[in-house]
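First comes one chain, alone, set out as structure tokens in the form predicted on its own.
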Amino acid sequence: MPIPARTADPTLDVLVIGAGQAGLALGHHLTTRGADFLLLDAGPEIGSSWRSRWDSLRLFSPAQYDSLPGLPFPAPADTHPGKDEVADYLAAYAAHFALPVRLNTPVVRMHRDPDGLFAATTPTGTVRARQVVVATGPFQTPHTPALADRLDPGVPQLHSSAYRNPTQLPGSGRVLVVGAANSGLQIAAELGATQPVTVAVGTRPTELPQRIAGRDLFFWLTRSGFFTVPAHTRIARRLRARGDLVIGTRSRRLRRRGIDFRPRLTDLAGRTATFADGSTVDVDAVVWATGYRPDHSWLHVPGVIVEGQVRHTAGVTDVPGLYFLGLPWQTCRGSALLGFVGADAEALAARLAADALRGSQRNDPGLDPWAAATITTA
């Protein structure tokens, strides 16, 4: 995708790291505000993280709840888009708004210069900016527990991030799926159609049907304000403690189909899995649906990552000019979801503009904030 011509000043107003749904939504709002910005993404194409998910993946949210700001999702209402449709939409979104995206460009290190500018080192050079937004999303490093090393080397195993379809696993024999959230249960349901499956359940999340009283679940959740519950409230803390909702795939139905459910996996030895109740089962393959961990090892800015977690308030860190977008529960339950991240993106764009204007030390409200920042810092 061509990058618009730059001004004489090589320093960007805003650098956005990550061109997924959060970064693209922010890019739209930055465009409307006239910022000189760039989105960097490690992937080979926009939407590549969606294309790399398993083949049968479909969104829980109907198409009318899947739009980013300014461009409706191109699918009929009450249909549930597949992962390639989402990837196509994100690519079309970037093209529609002519967003400046540089692909195949991971940030391997970012630090702050003595003059206060942020310097992002990439394999092709260093990009400098006055403000930086980290929009790399919640799915960064696949997590596999250490006991995976104890599995017999002859038993195939893979993380759910690498799972595509049942042909990757032995066509017969028992598959152990570790994890009973959305990914784990969906993969178990798919595998269970052709071979025996055992699901190890660590924490049992709340399961809800896709439709209630003739309407999609998202209609009721949106109407009740579920996705906009502020992150700092008591009810939000209770919701976070309960974990993610499992939508559409019910363990009760999977049991009726013959899928075996066991409690938390406690040990692996050779081909034998042991569970918290002392029961065992021999397995012929393992799928680890055990989630992801954040990876900010490239971020060399003190005071931002504390005990592995981002220290922020609504995406604003204590470091002037450094922000985050698309974090789970950044401001509310919908902060990391495709059709709901736009509200956070709009609010953060306004905050970036306000901070740029304050930094410019100009008091004329008629001035464009980033134009004012350029005038005073160029």
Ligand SMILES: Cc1cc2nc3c(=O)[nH]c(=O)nc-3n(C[C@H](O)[C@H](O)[C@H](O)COP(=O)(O)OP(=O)(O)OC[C@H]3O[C@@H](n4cnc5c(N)ncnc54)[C@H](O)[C@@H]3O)c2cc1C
Contents of the next structure:
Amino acid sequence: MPIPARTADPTLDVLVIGAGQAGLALGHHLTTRGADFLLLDAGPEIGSSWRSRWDSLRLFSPAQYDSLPGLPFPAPADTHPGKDEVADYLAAYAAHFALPVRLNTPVVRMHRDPDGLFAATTPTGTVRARQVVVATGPFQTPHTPALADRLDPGVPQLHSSAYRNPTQLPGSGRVLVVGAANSGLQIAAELGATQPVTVAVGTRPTELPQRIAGRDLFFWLTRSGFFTVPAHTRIARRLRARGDLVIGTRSRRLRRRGIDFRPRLTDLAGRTATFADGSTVDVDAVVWATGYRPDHSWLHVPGVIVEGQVRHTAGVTDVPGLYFLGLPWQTCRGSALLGFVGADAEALAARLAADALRGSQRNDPGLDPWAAATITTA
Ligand SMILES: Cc1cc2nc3c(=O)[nH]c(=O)nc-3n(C[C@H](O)[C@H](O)[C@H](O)COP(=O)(O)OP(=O)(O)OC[C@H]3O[C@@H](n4cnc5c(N)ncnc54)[C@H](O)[C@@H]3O)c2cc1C
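Show the form predicted together with the ligand, please, the one above being the form predicted on its own.
Once more the chain from above appears, this time first in line as the rest of the complex follows.
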């Protein structure tokens, strides 16, 4: 969507970095509150993080739990939309609320000027704002363990983030899938339909069926408060320590279909994979379903990223005017899920408004905190 020309004040009220589900949900609440804001996104289209996931991916959350605030997900209840349907919905959401999104615009550096304003550098110019929300997603840099370098260069290997469908791998021969969380087991199930597959299980997550007692699992988990129990409580800390849930894909069923499960991968030499129990398997391809690491190397604001992690309380950092949205466990387990990020977005929009008001009242008690503003292009 084209960004209207701005002339008066060269500074935005709010800059949102990332226009995925988190950024868009916040955009909706900022519109309602009358803020002058802009969403910047590195991707070529809205929904690109979903569009680029593997072809057969279907949500583990049913459609009635996939809506952002103000616009229901357009699919029947108890169906599990595909990843392109999610991308389409996000694009429709941005259009429906006429959200000001600038695509193909990665923020490559951000710092805070001595006057307290934030300056975000992009390939096409610098955007200045009094407040910034980082909504760049929980999944940034694909993580592959160092022993990947020891694999015979003739053996194809890819990270789950680059996996689209089985045609990317040799059609026969044994594929090793490393990692047994949602991505690893779903990819193993797909590949296992046509070729031999071994899964290396590092940490075994809790597996739950998609349906229990005639209802989708999300019904029971939502009803029990599982997604919304506050992150700072003891019960939430215990749930968090247990790690991810695998929903709908059962390793027992995969084992029955002939998929070979081994413990943690401990070595790779040439084509031979060695596991924690000392067993070995010769492999013809490897898929690393080994997760992601955060990357905030572009964020040059001291005191926010500590030992690689964002220091925050419910998305509010110690740096006045700098916030995060969509972090895993930002306020609760649902914080990084489609159907639950809206509540965090609403609370954060209220916090931004309150902080903006406090800041402007310090300078001029009569000032509208979210008056018209402008961006500059360097
Ligand atoms: C395989 C998989 C399956 C999932 N299934 C479900 C499910 O069934 N149900 C569910 O509720 N959730 C699911 N999730 C979790 C979650 O909903 C998604 O990860 C979702 O994409 C997170 O949304 P987000 O807006 O926080 O981040 P993202 O979707 O990652 O969006 C972040 C945006 O920020 C942009 N960006 C990043 N860095 C910059 C930068 N420096 N400058 C400008 N822009 C930048 C990116 O281009 C991107 O568009 C799944 C996640 C994965 C990985």
